[in-house]
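Shown here is one chain on its own, the form predicted on its own, set out as structure tokens.
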Amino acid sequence: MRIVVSIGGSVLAPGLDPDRVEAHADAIDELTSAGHEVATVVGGGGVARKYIETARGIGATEFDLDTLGIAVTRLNARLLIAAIESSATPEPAASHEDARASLRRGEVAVMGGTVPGHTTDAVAALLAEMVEADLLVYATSVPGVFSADPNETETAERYDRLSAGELVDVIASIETAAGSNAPVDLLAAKIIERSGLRAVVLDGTDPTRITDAVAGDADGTEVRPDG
């Protein structure tokens, strides 16, 4: 299988914990050892948010804030590359084309953000679309897609399965609620829908859930193409 794994920065390296980085690298190595082609997109997490908060306080533009966040995602990507034992790209891919080239060379492709305005959620969906991935895994800090933000609504219910169109509707409703956060953003959901991608959204704080999802035992929300 060709797999794209999106790992949130707060999932990969909370507090820059080396053990957590190594655990995610081990999961990727396990997938490659099983014969899968793997590409990984890494987010910025709490470190990026701290930089953005400081930059906003000194009057930086939204473009500048995005650029700062992208820089942090690439630092996190370098951490992951350093921990991966399989043959991996020597440095974070700067573009989707570079990541695809890494896959074609038989490497684990690793990248962070790309351009201002695109979150790493969208970057991962675009990469999965480009390389025609068999599975897109979002390793987040929540155990799937809920009917509402579970941090804001106690009665929020997790969906075990959604069509791609249903995912778009759910994410759109969450993003319009003030103060709420969706597990993936709306642009990513729309790319998943248009491309007919198969995806899983899960709690990636335990990296074994990623390998379990690839093996067909997903503990999260499965997203299936419409129809």
Ligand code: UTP
The other form holds:
Amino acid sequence: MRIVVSIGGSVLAPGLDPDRVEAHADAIDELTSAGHEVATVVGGGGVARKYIETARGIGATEFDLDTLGIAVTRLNARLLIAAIESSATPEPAASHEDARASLRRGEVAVMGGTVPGHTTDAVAALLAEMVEADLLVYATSVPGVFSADPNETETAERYDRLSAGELVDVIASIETAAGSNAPVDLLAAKIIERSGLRAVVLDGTDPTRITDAVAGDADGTEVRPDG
Ligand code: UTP
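Hand over the structure of the form predicted in complex with the ligand; the form predicted on its own is what we had up.
In what comes next, the whole complex appears, and the chain from above leads the way.
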């Protein structure tokens, strides 16, 4: 299968723990050893948020804040590349085209953000769309998509399965609630919907959940194309 794995920065490198980065690299190596083509998109996490907060405090523009965030996602991408043993392109892909070229050479592509104005959730969905991935895995810090933000609402329930249209509706309603955080953002959900991508949203703090999901044993929310 051709797989795009999106790994949140707070999942890959909270506290910049080398064991955690290696565990994620091991999961990617396991997927390539099993014969899958793998591209990975890495987020910025708490480190990106701290840089953005500091820069906002000194009056940087939103564009410049995004540029800082992108730089951190690419640093995280470099960390992951350093830990991957299978043949990964040694530099983070700067564009979707570069990532696709890596896949075509038979290499693991690792990238962070691309341009200001969105997040790595959307970058991963666009990459999956572009390379016609069989599966898009979102390794997040929550165990799936819930009816509301589980940190804010006690009665929030996890969806085991959603159609892409339902995903868009659920994320839209979560994003309208002030202060709530959706596990995948609305732009990403819309890209998933328009291209009929198959996706899984799971808790990636244990990266074996990523390999399990690819093997068909997903512990998270599975998103199926409409119809
Ligand atoms: P993330 O994708 O990690 O954003 O990129 P996030 O959604 O805030 O992180 P999590 O999922 O909650 O951990 C970090 C920041 O980098 C910028 C944005 O400012 C984003 O918030 N960014 C990232 C871009 O501007 N463009 C990109 O393509 C990617």
